[in-house]
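The chain that follows stands alone, in the form predicted alone, written as structure tokens.
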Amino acid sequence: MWRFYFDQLYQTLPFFLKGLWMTFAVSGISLVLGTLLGFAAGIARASRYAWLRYPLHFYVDVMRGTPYLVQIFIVFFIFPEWGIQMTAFVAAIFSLTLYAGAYICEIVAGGIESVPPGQAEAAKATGLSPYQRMRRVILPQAMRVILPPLVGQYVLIIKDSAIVSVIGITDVTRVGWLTVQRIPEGLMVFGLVGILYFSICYPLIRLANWFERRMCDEGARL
């Protein structure tokens, strides 16, 4: 019996491996969008201007305090609703990226505030402007800081992603759920969807791992 699930879990393979192309299309543009859009929250919300950081403490509190899969269905179900509509692959990638947005956005603002004061008042002695303090002085440092839970929270956001099939994305996922109804082995199935997310994943866990001794490393040489 279990040969002839094997066998038949063997000849779906080439729909697995599309289900996993099209979680890393969603997740792979998602993260880009969501890491332009949490770096540029994250900077605004270590400012000092208040009319920029109350505005990002409410979208970072309702994104990480509401499920991803409320959000997904808002997106996709209400919006329309009120005239905007958009297909299931727009949709997932619009949902992702904001609620990525928003817990890169707290970890890049932490890094940022992180560097010590005195770092941003010594490059603006010497002339340098905002624009030029924040790029060549206070991010380059920040960086250390941020670099290893971002790249965790890569890793969470690829898991998270599995969420999208619930509006018929044809991810790794949804291909698992459609497999099982014709395979009744869902150990073996799911088992399945389990290495090949972890395929993804745990080559980030080894950079994220990387960068967490080489900061402690660097920590221990100061």
The other form holds:
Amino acid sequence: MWRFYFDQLYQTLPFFLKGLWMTFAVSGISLVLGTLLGFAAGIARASRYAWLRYPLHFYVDVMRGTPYLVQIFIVFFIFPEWGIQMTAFVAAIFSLTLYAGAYICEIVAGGIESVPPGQAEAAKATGLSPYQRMRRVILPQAMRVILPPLVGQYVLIIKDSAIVSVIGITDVTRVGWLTVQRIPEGLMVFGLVGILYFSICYPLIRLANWFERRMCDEGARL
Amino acid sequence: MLETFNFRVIVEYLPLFLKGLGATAWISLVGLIGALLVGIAACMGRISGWRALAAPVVAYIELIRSTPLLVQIYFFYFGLPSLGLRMSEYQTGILALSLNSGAYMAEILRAGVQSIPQGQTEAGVAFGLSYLQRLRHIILPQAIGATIPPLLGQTIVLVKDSALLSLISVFELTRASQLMTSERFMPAEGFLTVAVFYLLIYYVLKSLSAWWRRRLVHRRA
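Go ahead and give the structure of the form predicted in complex with the partner chain, now that the form predicted alone is out.
Starting with the chain above, the whole complex follows.
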């Protein structure tokens, strides 16, 4: 029986690879947009303007305090009621970007705050513009603190992208869910889905660990 | 936007929401206890220095951390019956939740234990304390204080993750809003109300964590 299902599963493999591609597309686009949003929000959150900081605090709290499943339901089911129509793909990317942006905002703000204030003051004394200070002095130093958790966060977002399957995006998780209706071997089907996720996430986790070790070493050398 | 928001329906369905809130709290609590037990066992296995024990534990932690919780839930939900194991949706969900969070808890606990300098253990050995005595009187009292905030952070994640159990038709907060939405076709009222409930839980746990951090600093000073 196992052998029979295994052959069937083998035949549906192209379907799984298509799903994997969809997972790549959704999480990849959301990660790029989320990183841009997160950096912009993080720099604003680390600034001294209260009118920027407090709304961003609230945004981050809302995104981190509610399940992503509820967020995607809100975007997909409620926004149309308010006259904002979007396809499932756009809704998935929109919600995942907002979600990723909040976590990345916290990481970036933490990184910027870890840079000693003397650095910014010295850069100011040298006559650098605010943009130059951020770009040339603060961010390069903050990146050491930002990079390891950022890569770790990417892994979490890729894993959370499995949830977009509930609004009908045919990613790997949904392919598994559809397949298990025909091939009733849950262990095998979702074992395969797990292996596909593992092949993406595990190298990234190793990369994050490697960054962490390297950044620690560099810090020690200073 | 909000002029069409129907508060009366929310009040009407409040008992359902509160029941869902109770179910979420209950599932999270049982899941948390399970995750702590799994996490403590996995952490002890990993730092035991005993390869035959540490290797499978590391494999378990890496497997859990590299795959989505939703896939793990489906794995158990669709997979256990084919092994001949019949479990209710509740049990399956709590099992998946505990095993998932347990892996993260194990890593948090390990970081806590390893943050204690080796000299502390050596001093304990020099005093002639046994392994359990060292753990009980030297390592754990120091490790627990610093690990409470990240453990609470993981608890927040656990509460949010429990929303996924609604997908295998476990009744909890998110499921309550889905039920209401399908009865009344009012997704805005349902999902936004539930989001507020989750946010409340989040703020309670977050301020608990902040309070503990302050206490920790006071005690050190």
